[in-house]
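Shown here is one chain on its own, the form predicted on its own, set out as structure tokens.
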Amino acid sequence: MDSALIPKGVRRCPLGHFVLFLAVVGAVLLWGVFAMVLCWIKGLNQTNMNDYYGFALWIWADLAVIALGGGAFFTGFLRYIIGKDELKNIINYAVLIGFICYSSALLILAIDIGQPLRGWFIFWHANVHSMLTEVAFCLSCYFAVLTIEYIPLILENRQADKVPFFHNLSHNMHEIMAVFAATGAFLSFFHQGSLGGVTGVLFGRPFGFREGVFIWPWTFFLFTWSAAACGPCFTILVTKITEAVTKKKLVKDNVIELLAKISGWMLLTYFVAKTIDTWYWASVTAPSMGFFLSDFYTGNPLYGWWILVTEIVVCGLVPALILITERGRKNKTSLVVAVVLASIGVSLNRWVMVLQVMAVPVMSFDNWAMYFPSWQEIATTILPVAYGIILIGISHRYLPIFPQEKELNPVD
């Protein structure tokens, strides 16, 4: 029965091995589910959040997966709107990764609000003056778009495709996918930006506060920019991990190199914009509020100067220079190093803009406010990772995710 569900012309590991894999990852998933249930039954006292940290590890994880999932909207934009036809061979995987990231983000939010049954209040009793309202609307709508983009892949399963209705529905959905790609790019621009804008308007938190253009602080545009630059890098990284685990070549090098080249130039321009933003904030914005740059990076080793250098130079400039050079992109080791650094960089940026904002003392009598998450927070943050691995495993086994797999791995 299992072999009848596997796409024709490809090899998969024995069913027993696959079930064992699901069982191991499933155990981690159940640990996270147990912690999630505790948070829902007993409340947010299961966390280590406090008056300083009204949101912490969960919100960092939420912002990080949304940024890493940016590969879906940007790759779709490049494929359907710009017309980079080569990317059709990786767009399915980008959609799957985006689907996992955005469903994980919504799951994290459902845990974070403490009472998920009241989640509909966001929509029915919307605070029209809050950027987070716009984020909630766009996140939900874009997840719906990703679901619509993922459905044709499910319908292309070997058995489902035999049903004429499913076959025709899948074909017709592919024909109009450009509409959903454009809609997704529009929605992503605003919710990625608004997530950055929230920190940028926190006047009482000078580390995150930024001046802006019209009604938007600069962080609005920097968040969108970084997601578009680093999201595709994460797609490449997960593709390479999948190839290593399956011991198969799944996407041709020219496809990976094209996506890497575009990401590299996006990352380089983001590095320039981020450097200018940091310089202006450090030399103009912060001093106007009575702060020196050293006030934000001394006093605690966890948030020392190293974090600024790591985010902007090590995880920004270095991967950008690797990816924009043909020699760097073609070398397998340097390519992996670059996409790993870029993925870490955007995650570190979200960490800084969530946690360091709260840690920095803003009053003369304040000290650095430290925070360490509870095991429940850690377990529920790992939960989406386990869920994502399981969904990737099932999708790779039973769905034609990689169009070039048959060509690259001919069955004797």
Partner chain sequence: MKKEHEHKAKKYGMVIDLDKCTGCGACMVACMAENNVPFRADETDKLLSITWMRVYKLTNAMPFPKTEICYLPRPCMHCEGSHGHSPCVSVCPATATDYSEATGIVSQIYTRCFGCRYCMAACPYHARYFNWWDPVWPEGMEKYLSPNVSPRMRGIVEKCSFCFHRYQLAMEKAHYEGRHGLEEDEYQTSCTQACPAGAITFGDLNNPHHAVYKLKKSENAFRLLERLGTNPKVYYTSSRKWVRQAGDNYLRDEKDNVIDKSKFRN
Contents of the next structure:
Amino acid sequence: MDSALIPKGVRRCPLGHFVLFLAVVGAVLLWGVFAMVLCWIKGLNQTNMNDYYGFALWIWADLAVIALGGGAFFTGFLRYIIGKDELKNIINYAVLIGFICYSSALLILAIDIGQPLRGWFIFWHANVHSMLTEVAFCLSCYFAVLTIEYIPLILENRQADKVPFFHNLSHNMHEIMAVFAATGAFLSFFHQGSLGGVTGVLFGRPFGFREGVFIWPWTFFLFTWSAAACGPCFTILVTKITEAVTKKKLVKDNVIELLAKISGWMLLTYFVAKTIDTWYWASVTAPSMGFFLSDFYTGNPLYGWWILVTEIVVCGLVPALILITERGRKNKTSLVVAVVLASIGVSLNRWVMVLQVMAVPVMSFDNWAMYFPSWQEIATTILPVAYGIILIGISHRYLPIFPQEKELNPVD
Amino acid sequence: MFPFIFEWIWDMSHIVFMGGLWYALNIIGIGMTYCIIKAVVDTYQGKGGHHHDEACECGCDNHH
Amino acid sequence: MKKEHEHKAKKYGMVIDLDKCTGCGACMVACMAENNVPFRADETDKLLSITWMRVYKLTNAMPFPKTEICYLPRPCMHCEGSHGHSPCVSVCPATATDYSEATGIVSQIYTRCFGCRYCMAACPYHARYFNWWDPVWPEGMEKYLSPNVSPRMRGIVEKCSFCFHRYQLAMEKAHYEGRHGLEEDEYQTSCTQACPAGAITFGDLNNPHHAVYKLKKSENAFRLLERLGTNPKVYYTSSRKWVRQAGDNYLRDEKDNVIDKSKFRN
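Okay, that is the form predicted on its own; can I get the form predicted together with the partner chain now?
Let us now look at the entire complex, which starts with that chain.
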């Protein structure tokens, strides 16, 4: 029934199956929308946040999706600025994933602020000294760039492309895409960093505070670095999941392996930098404020040494070592294990840099504060996942996302 | 965000921060304006119909 | 001398004598009444309560008969940081909180705040509170609200203002009478006046004629978390060493300040 919309030369599941898929994921989406509306109408008392946890699950989700969506800017940077031409075969998907991640982050932010109707104050009354201002500006601008990168894909739909204006627009946008990609990379380097700076500048929170260069704490650079390292891993992971769901090979191995190799080296260098940062913080910064490292990892039911080891070694060093070795990259299982670990690692890092910062007592007579999100918070955090799955489903069905699909899956 | 809003101070931090912002916004705005105007001109010149068979130079592979 | 100080920037602050504080909570009540601080029917979860002034209970964690208790009232510290770079002011993305160079008071602009709560994350004293609910007053109580302080709406952050409306009223009166400065007793916070033990002293920390000027120089004076560089304007005094040590965090090998922090957590 919708065959006129499906790109030529590729096979798609029957429309009925697709609608059923949309309905199931759509139900989850509606659950999230319901929770979102509750938060907007009744306020943030619908959450389990409190005055110790002003930043909680949502801020983590924001930081995590932006890091995972970092595949878009870094792949774009490699493709358009560094000139890794093979990556043109995965850049569309990286852009789509980035678009989903960034639109999700903006949506979550719109739910997270206490007075959503005043959200524009962050632009209008901008305090240029706040990391959050930098985040808001760069995030919005970069979302505009991602939209610009996604539009030509939509216009390449078989029916849309028949309209000469759309074809020309799409063509022209492709022609100067390097300019947009460069702008996107510029913006991303800053907002990924600013997200790291959000916690890094909090000199009242010894667990999060870091020294740095000029106005930028070390976390500024570590966040950009880790997003550049782990974002492409998430792109590879979602590509592998899509291939498993569609039961088709969509991107050639050499493309995936190139991206995996670059990610591996980025991750390894990040591991070194993160280790040095942790060591300096533990032995110089925190003690100067009266804290031992053990103060941050003991005396509470959740945040033990395990979280430090898991983040840096299990989800940092291990995937890096897998990805930099040719055997590790070529083996499907180890590749997937590595990209899963890297994605978990960067998400865990964002969790630690938000939730654990809030949990650690600073005044000597204060206590550790624990938190578990309400169902409304969980539903609104799952909402973007459902939205992402739906957008990926629709985009994959109707748009030429994977340039190598036809070649890899010839239709008789 | 604008010099006429009262928080604005003509200091280095405002100039650098807002300079970066407006630089990015201008590139995005001018870039898109160029694409749209050129697409309109191209369309009036008869380009981009779905009748041609040659591969599109933009690299998109589903063109007819 | 006096004239000189009328033109010098003021730096309002407090000195709280913890040896005098009995933990009665009068300061908390006075603060809530003075500043139209909202409350709910069920205030059992203190992490959701708005208490601009909060009294903490500290203990030396020693077994009887050496057990000692200390009550520590904690308003907003109105941190100066370095050059007004207080933890919360610099992070607010919408310039909704400001450090006044004229008074040293950290303000909160309720109509500007959009509730991102970054300032709360930045404040190590937990002096900032979010309005998780719209304020609901028991029937008839709205008639008793202070007309000088605007009630806050749901979704924004609020905190102690050192009763700034009192400063404004006093300054208005002074201007009307052709004076530039204020006498010490013309501007006092409600908690200061409410404390039955006289534990709280409030005034201009820069003015040698104000009591706080001398009190802050006491050898028993300390501030909370000084090591972080927040540069707060609330000083505490206590003759008890363990209380002074509880004001900050110390490493085990810092000889003069050897304390086990876990002891002070209750």
